[in-house]
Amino acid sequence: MPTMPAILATTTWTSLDVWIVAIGAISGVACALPGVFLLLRRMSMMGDAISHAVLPGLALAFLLTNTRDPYVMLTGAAIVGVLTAVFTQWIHSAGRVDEGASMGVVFTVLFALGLILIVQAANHVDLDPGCVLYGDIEAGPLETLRFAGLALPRSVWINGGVLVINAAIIFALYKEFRISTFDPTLSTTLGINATFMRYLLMTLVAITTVAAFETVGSILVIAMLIVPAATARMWSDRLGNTLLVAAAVAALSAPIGHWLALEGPAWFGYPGVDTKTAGGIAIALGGLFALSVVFAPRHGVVSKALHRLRLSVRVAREDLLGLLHRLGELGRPAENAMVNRLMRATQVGPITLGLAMRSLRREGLVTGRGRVQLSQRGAEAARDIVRSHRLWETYLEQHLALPADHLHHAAELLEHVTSPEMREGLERETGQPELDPHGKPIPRSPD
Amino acid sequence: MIRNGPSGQSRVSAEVTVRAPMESVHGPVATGEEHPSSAPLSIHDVTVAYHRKPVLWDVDYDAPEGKLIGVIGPNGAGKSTLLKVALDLTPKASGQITFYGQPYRKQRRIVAYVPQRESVDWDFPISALEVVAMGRYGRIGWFRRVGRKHREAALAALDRVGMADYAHRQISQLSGGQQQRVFLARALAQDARIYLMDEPFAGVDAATESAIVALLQQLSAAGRTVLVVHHDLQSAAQYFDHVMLLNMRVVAAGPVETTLTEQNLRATYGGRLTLLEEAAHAMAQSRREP
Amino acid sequence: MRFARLAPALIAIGCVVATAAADATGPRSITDVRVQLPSLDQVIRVLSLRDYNTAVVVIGVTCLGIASGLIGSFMLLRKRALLGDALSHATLPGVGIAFLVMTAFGAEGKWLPGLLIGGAISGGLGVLGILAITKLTRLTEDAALGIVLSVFFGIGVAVLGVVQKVGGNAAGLESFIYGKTASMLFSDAATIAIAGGAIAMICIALIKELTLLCFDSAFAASQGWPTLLLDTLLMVFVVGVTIIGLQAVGLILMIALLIIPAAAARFWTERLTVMLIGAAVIGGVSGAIGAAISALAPRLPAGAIIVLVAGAAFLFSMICGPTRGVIARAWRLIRLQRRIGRQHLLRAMYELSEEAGANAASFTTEQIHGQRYWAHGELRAAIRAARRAGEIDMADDSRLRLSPRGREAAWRVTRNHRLWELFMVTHADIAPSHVDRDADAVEHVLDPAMVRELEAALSEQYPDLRFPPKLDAGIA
């Protein structure tokens, strides 16, 4: 039985809630896991086809054995979803339709059908549309099944088995569906055969989604067969922490999906009205994966706006420290004002230029109020940065014979990525002279 | 992109921007300020970059009027991208590109463009003549059906390069050098004073290569420019007047005798500039994500 | 209480065991399970639309299918099939907002108008939802576009489970995922025809420019029509039909008819007129016979059997289409090959007069077969295939010799076969081993035009350049 997160501690949940909760979860890792295989291989609208596809298989199954046994269930499916893959491929290739397109007609079609079956299997009961599109997680825990001497939720055992399926043949072939994923020409030169594993994965998502299809209903399966993942690929870059993200994503999103369909209503002035979980855990998966575009380490949002702020910062820093060491070589005295406004000229913002100068004061490179001053460490840097500039200008004068006036831009970008071995560099290329160019000296070091 | 976007390393120096208190500050400003060619076709300072990647650097380029110009480069010298920087497919990050001194928005019935083959599906469901009809559209306007007159001029096109018998025919069914001539059709359709074709020699066969040169020589003649990329050496100094040697930067331009040089072409396609493109990498780097 | 309404539903099957066991307790008969075979009293009715409720629902259907045909042609030509898909599910929760809304105002909660609009706002969020995880992450389109159809279809399941909850006269929303075409009124088949006849004739006007934004939208922008404003005019149609659909045929199924009557009109032909007029006539005819047969048969869900009517029509374009269908291209390839099969015996057979001189005009068919690499059956194939075109003979000792007639055709064969090889071998710098059999492929597909521009070309180069001599008649 999963914890519950503590925002949950609040309301009052019954035990069929939390199981309710648990069967969410299990469901969404078994989902999660085969699901980022779909991402990474661009498959993710295969999710949708083969759960929309199994259908048929489903009803079929039912209808030749008349159980509900879940061997049965779990092998028809397996066989539609490869006979969905194999379809798609065949329609696409033999047709020559576009591969999005023939994915289309496969699951509608197959969709339909089972639709069909269904009806005739159900003859009456009017089909309820909520059984097949959006399951019904609440009846979850409300059917049990003994196994192993253990009385649990039928949704939690079969559920349950599929994930160890899924963990177990993932974990076992972690490499090969790695470079089958990757590379499926490498991996097949390899003895790795990537059409075995594209249908390995293909039979995973099939079995998994039927799995799921008790709990959630076809649609919302591909919430979680692609959000986690597409989330998980937000905070990780390597495969292993992707899966592990994913899963947890699911698993969180399980709780909260349920709470928000309890609560949810009552914000929008529906008051004691609660809704689907499943719509709930779709949604507390959006929420997770728009929270994570945004907020996410590396790849998020945010982050990337800092880290460019971060960077023009630091131009502007060393545009400063530039600035201040010309200033000097003309022997004019840098007032406060004046190098706000040449700055500001520059098109620098004044809160990226207001950063940089609290920076270099900060950093003791700079001092002085109303007029700024360079102190001994600042004038050695910024001797650096206009000696790269010089240089550059002068590189690339003899290099690219850029004409005069177009040597400046270039190198004002230049400057700022070079690093103390690639001015060495520099040094070597242009013969160390002692005049850039325009005629201003190139500073020295002071070594 | 290098020079624009947020980022600080994008800015403008202070050296052009900041006028007279300073100028003596920072050395020389920058002198080819804008003053309007008239030329066919004008760069004037272009600085592109595709996907973090400096691909254009500081390109200033005049057509000469009436010529047949080649645009002549290695692999990922970014020809093709100069075509559609100046053709607003692809944004720049600086500088500016006139058509006879006039953004090309207010220049697009002037110019014509043939983009590389493999731009489209060739398995549309659509005719060679329809295909070479489209270089009309832009005089039938909005909702008007194709009339007589363009359908006439559109086949006069197709005529002119050899394909009026295959005008009714599916574009699949036709050979890469067939299908490379309805894009020259298309563009002839056009009418335009300006030509700028993405290497249309590109798979197609000898007769059709020396059929699209034959022709380009034609449209030359008659006074409109015409701007070819074009990687083939060997070939460019027979088809083409001018030449222009591109990689990154504008090497050499000018008429082929002069230009295509032993020196300036070991400066095109040689001489890798190792520290330059350690410094590019250094940039794409710290623009990327942390 | 929200367990309450669970009792009989788990999942489909769920509800199929439920079905099952209530059919234990009730009275009804386990045979009951089979559909009853209409009267043909029925089907004449049916048929000829005499029915009132009939005549709506199939009129209504085949507007839809005739506007959803010209809509999905162009969404499949410019590669965006599934993009439908996502959109139409990202409809959902706009409808059911906007009934939520309705109802709150106290106005009519179906009102057909409001929910179109309702659907139409949060199909345009799921766009902008789509673009924006393409451009600010790197995820690709496949992960968007599932993304966004499976998270908003969440949230139409979750404002829809209110709806359930309020009542109000909600029942029948539901039905816009599954559709209930035989519930249908005039208003909504009018409503169907009004709003899809407009979408058709629009796309009709503007087939122009949604052509060339399919086929080169580059050219299109650099050419400046407004390629976005035109994808999203295509866009908005998609949601259009999508929600007039919903009523009749359901969301889900409604993908379908998006999608199947253009890629099966695709494989009759290589125009587009024609394609748009044959999905157009696939959906149309796919939405009325469906709708005929869920007359008959009204415990069918009528979404499902259309979409199985128009998998039908797709299944036997497939594999029938004249110009792409699966038979004819084989048909093509196995003439193509017969063809060449017959001119490399023609060829065979000249080349081995050439060396014999005229002393020998007929041949062994084991000189022929040592003549070149033969695939299995292939000589005999070909010969046969020469024979009954005439072009060869068999003498009494069965050894074959070209007719006049075959002598004229091997002779014009080599040429060609010659003069392509002198002209690769001259013009592009390919190495001369590799010549023949970049030959023997082109030269069965060159046309007289270029033959003759080879030989211009050639003759420049090679001003006393010889063609293969006739062979003399004398020596047969």
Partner chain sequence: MIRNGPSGQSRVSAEVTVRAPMESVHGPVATGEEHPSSAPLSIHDVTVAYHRKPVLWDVDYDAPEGKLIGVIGPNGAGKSTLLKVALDLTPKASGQITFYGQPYRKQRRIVAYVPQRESVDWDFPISALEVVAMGRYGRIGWFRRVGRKHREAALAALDRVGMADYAHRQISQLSGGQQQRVFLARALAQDARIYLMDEPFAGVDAATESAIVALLQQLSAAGRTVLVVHHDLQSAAQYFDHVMLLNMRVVAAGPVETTLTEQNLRATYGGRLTLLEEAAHAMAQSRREP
Given for the second form:
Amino acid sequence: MPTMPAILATTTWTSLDVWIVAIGAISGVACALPGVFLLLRRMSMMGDAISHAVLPGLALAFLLTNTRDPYVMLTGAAIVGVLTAVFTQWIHSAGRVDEGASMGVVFTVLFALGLILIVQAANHVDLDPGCVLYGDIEAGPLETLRFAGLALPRSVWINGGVLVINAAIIFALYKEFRISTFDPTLSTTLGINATFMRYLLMTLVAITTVAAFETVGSILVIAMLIVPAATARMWSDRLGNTLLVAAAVAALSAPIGHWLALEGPAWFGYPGVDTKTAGGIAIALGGLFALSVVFAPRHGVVSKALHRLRLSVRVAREDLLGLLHRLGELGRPAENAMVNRLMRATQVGPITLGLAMRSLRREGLVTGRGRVQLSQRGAEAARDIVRSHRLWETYLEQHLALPADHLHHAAELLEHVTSPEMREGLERETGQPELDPHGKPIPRSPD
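Would you generate the structure of this protein in the form predicted alone, following the form predicted in complex with the partner chain above?
Here you get just the chain by itself.
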């Protein structure tokens, strides 16, 4: 992906472009903050339901007041947004309907009603139904509003105001939101009204959704609510960090999305044609999420694959040490070809086996090429592995009465998670035996 300086260098940006990006970034961050809690509550589709269901409130506000005053719009949206949550919960509880199904019933009915009212409102008020559905962020900088002597685009005032409200409420009630999100029962026990916190979140989502109408419309606003939060969850398991990363992802998607809207059509043979910035922002969010799925340090595909590989190599290392110790007990030479054959019989792949053997040689635990031998340090490590294995076999036989033919596999798994302290505990619990259930000597720890 091009870096931010490269993006800016390929396009001539005017003050209009800068304001478009600013509006998109502010709106995105405002959506991302409540979106994190929607995601954590497993209510992602509730954001989609509210973004569609607030249309009747918006249209009724137009029809009743004949004005596009933002305060009227936000009030109508907040009322219908809360009613959406109330109706969904009522249908779910009273009708014993799955929550997803009740959500689908409520938002589809309200969305259809909203579309009818939007068309009716458009006949009386200067309202573009397409703008409501898909947004018109490009026109945002053209209408300014003066407040406290400062003239800024109206969208900046509206979305910025919602951002301040969301940030202030989440900051002030951070503990309450956190507890009620992760454990509503504990929240109630501590005197925090989980139901109130739920409806407060729904109110914030409703207000944020309407504020974002002029930016991305009611259709794409779900991307700004959920995708930054989902992306942030790939990077962090802590709530505070997740909120910060989600805000950063939302802000970053605005310049990238606007650049895609300006330059993207030329890639498909339509030079000089611009597309909707809102769509570009949604694509940018999807791209950032895809990159996070692959490269996030903890939950990314690459990170998980590397972690599994490191774990497989560690297990293979310990299995190799144990095998070499057992061959030594039998007095058999550990020929390299035989060791490889025996290890692969335990379903260890050639790549994992090669990395494990290379690691043991690098650390000086084994020596030799044609014939593998344990060094002094390697012999001590191998003794600990075999000791853990045979102590576990003894423990499982004594305390769980497992049959003899079931002991080896269970002990083979447990030996890889046994610490020195656990080995000493096993020895005490089993009465410091000298032989395992198969009659093999249990290596003693050095004094």
